[in-house]
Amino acid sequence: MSEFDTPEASTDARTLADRVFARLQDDIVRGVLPPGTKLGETELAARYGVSRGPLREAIRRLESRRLLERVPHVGTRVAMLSIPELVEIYRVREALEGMAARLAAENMTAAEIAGLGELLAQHERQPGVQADTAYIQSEGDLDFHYRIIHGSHNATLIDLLIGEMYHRVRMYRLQLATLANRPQKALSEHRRILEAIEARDGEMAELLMRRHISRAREHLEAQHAASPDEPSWTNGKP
């Protein structure tokens, strides 16, 4: 057995793969590596300071989340979604997250609801929100939508929404977050959803969540109408 076959070496490799996976995913989601960007292993290994083994493992995991894709004669690149494809996903989100909001109003604990209120208070203090220039939500428990989905306490719904769809949509949500005059409106919509959940009004919570997501979808559809020949949302970059 070589030193690279030991359990300790295997654990170190997995840990390194986890780290580069998290960093690469964050760069994709935040648009540092915009949709369509071609990724070479040599450049990525140098960028993240890792060897090819952990990097390839991270790439495989990101391909499974459909954030990266292999294209014949091109290689690996950041996945691209056309605006019509993204609109389709938003329609699914509208239905499923509406259901999640209804169930959250019925099933969230008092502590979970209080935590949701504290999260929105944190969001309100963001300089970008106060200036109405950007409303940026980190992933997981720092994301209002993520909290509500988990607050549904429905394992099937959580599995559908917190997985491939969540991460693919998140990079586009971050770009929508900087639309003019939208940040404060989005925060206000979040507060109204929270109020419905606090009141245990599942019907209103579902209605407000569906409206909230449909407004984002309408922005996408308006962009597509304005630039119908644009193949994908590229964060203003080629």
Second form
Protein chains: 2
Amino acid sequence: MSEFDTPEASTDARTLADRVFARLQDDIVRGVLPPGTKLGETELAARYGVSRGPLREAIRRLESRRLLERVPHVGTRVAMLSIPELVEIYRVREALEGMAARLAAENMTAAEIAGLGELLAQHERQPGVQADTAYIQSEGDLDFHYRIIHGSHNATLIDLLIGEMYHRVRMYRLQLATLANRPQKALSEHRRILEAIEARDGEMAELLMRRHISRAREHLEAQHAASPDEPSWTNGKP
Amino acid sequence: MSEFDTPEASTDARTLADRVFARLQDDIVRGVLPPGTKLGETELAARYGVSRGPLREAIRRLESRRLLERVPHVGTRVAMLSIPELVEIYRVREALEGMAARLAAENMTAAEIAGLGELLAQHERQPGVQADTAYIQSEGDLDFHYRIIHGSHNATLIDLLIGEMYHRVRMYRLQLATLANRPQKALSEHRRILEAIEARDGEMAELLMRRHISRAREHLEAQHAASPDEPSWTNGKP
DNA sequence: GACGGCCATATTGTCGACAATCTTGCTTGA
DNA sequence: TCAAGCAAGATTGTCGACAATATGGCCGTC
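Since the one above is the form predicted on its own, can you give the form predicted together with a further copy of the same chain too?
Everything in the complex follows now, all chains and molecules, and the chain you saw is the first one.
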């Protein structure tokens, strides 16, 4: 199970608020609490075995990460993401991850590149086409991107992508497992990105990464055009 | 006084936690609480006339924005920013604001463009070289960038730049008023960016914006090379 | 029958007190 | 004299109770 969490969010953090933050984020991202779920503070506090104080601190942090939406005096619910919003995110990812790929080609250590190669080889060894493994592949895709982002060795970039954007993408992806991926093509694109990084060709790595994300976005937009209100929890306010 | 605050942060928000968040952020960004200041919860609660509950919620949010640094069971202090970190931020700004400029050229309304023109004309009317007005110019620079970011009409981009990065830049800038700006050159660069936007030339707008920020970054790096430990609160842990 | 205002209820917002943890200065021994 | 351990103090973490606000159903009126 790939480790996507930010360092301070490990489950055995020093304070209850930190632990609740980690667990709640996990439950949201993994789909235990689907988008749109109303979260009662008393109920949640009981569920996690803490008082409402630490819980509210965790909620405020998740709100900052846009995983929760809160209305004063009314309540908190799990954030929803419409396809147009997701497309917007992909457009920003294109710029940021393109930059990350360029920096990764320049800054990744030999060990990091080797590790990335192993990860990719492992993905290629999997029988990629069955419906079941689509989910696995999906997480694997994130893992690949995740490593390149870290390979940029730019803390600001890492914070923005991992801390602010990726959780939302993950949440969405788990909710819409039906939304077909394109494993083989994505995999070969990953392969070429890796080759560019191995060649320390930053410009090429950026170009390939931008294309890779751009194609995923186009795929998404095509799906959306085909069935505009596919995700039942799409952001239409009731 | 330009309005940089995020909508929910207006001073008369519905809850104490929101108001404290806004006031505390303002005190940090405006330099009332300089970087490195230790923040005692009891003392702060008294200062803002609230209990520690809402205060802690505000602290967690400011921590998410990287304006505060917190160590469990030890305390909270105003975040510090070293020049290398700031340079890193400028590199990311280059990518994100370049994109914002391109989108602004494509998406800004005629009214928004007219308003941007007025703002720039107003800056050009100011006697730009005196030491005092450097600060004004400085805020004006941020205002210009701020409008272009919003002109992108991409909510994700706006959130990242305004919500996650700009507060840190603002804080830094106020602390280091001595770090000379380059008002005239920046102003003429702004003028050319505006022209590209008026011509709806997205590619040109992006190119010019990237150059503009890149030059500011180089200026920063040059200053830093000249006096490496200029800011007394630079991030060297004592 | 539909609309608007009112009240009971449940939920959120806030507070003050208690418990747990870290810091710091002192003591004690080598 | 210096270092390690300890204890007192201060600060942060957590909790349960109280107050304020919105929701939703009820009643009355048009």
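Everything numeric here is computed off the predicted structure, so don't read it as measured data. Numbering follows the first chain given and starts at 1. Each form is matched to the other, and the largest set of C-alpha atoms that superpose within 1.5 Å is called the rigid core.
The Cα shift for residue 71 between these two forms, taken after rigid core superposition, is 2 angstroms or larger. Shown in the overlay between these two forms, fitted on the rigid core, is a CA shift at residue 216 smaller than 2 Å.
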